[in-house]
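Starting off, we have a lone chain in the form predicted alone, written out as structure tokens.
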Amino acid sequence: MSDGPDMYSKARALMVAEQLERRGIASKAVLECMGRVPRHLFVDESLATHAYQDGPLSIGHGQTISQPYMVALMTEALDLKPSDRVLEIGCGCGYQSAVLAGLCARVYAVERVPALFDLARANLMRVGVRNVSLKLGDGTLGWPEEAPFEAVLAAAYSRSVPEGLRDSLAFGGRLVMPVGDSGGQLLVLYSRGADGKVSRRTLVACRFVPLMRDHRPSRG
């Protein structure tokens, strides 16, 4: 994966020490990875110095790139083996697929927002990520051709978890999305277990933007 201007290296690392480990990340490889991984590739040129503040950053279209810490918090939820296959939802601009696509065998990535789209298949390209499938559709339906994923990330909001994202996770897998509505939402952990039970436990309190079926069809 390209690195950018030292500038930039050293602001990465000061973001993974004093947002990340200073706020309880303790994964070595979840840190290690966004210490690698260029976020100013990922935003509007215009931002690029603005990338690794603590805090969101507009990506156009209602959108935003999410808080570093966010992205930590949700990665780390997943507890990624080398040979995971992960399910995301809602990429955005392609950081959050080049943290997980740094951690795991391969990542199937559905955004709903055709520029979007565009958008995080050219970032990743350009970063040099080849291990993440893009898709152009509705996230709530998943991406059931490659059904199951041993691991599920939302970063959009429902009142709970979508059927199509439920019925995605293999056993043994875990699902991580924020689940409320538009005055505030909790940060969910769902896990799997081998005899197909799903448990729940809260991460934390969040703001994100909605998950919203779209109809268009999608295209791969």
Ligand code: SAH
Given for the second form:
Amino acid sequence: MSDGPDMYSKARALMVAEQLERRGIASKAVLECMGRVPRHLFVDESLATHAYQDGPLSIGHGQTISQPYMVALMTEALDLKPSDRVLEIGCGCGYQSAVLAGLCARVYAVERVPALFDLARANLMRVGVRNVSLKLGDGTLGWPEEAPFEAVLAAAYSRSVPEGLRDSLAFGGRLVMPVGDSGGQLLVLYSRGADGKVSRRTLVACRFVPLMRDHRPSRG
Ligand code: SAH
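What I would like now is the form predicted in complex with S-adenosyl-L-homocysteine, since the data block earlier showed the form predicted alone; can you produce it?
Then the entire complex follows, led off by the chain already shown.
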């Protein structure tokens, strides 16, 4: 990824300091990574000046790029090692994928909306992120050919963790996703021990878009 200065580098540094560090994101690796990824290049040009604001933004198709703090919180919870492989469900514009990609070996990202799948691919290519594999389809099924993963992240809520995602998690792995319904959700971190047992910890109340199931993607 290009590290050169850009006209948003100041806004990005402020975002990291005021929205992330001040609210308790402590991982140096996560802070540095989000200080590098050019968030303004992942949103529509008309929204670029809002890209570093403290909130979600529309990416079209009724979907949103998550608030920077939420991206940081989810990423930090996964406690990634450079050798980890990560499954990401609902990559939208590809911003969260780029952040994860800066902290692990490879991201396997699934998106069900064809136009967003194309957008993520174009954005990631434009910013020079090469360690993301993208798949168009229903992410609730996981990515069985590449499983298991040391970390799994879903950026859309469900009443419970879909079986396909639970089954994708390696022993010793971590899964983070919003769990709840349209009335509100909790961001939950599931850790699978070396013995295979899963423990659960609630991180924060949140609001995401729903994880859609049994949708057959079609172009056009
Ligand atoms: N984190 C993303 C945006 C998340 S919005 C970003 O940085 O832009 C949630 C995304 O999940 C949307 O793009 C939506 O299309 C996608 N999604 C919802 N259900 C899905 C499913 N079953 N499989 C794959 N993607 C899904």
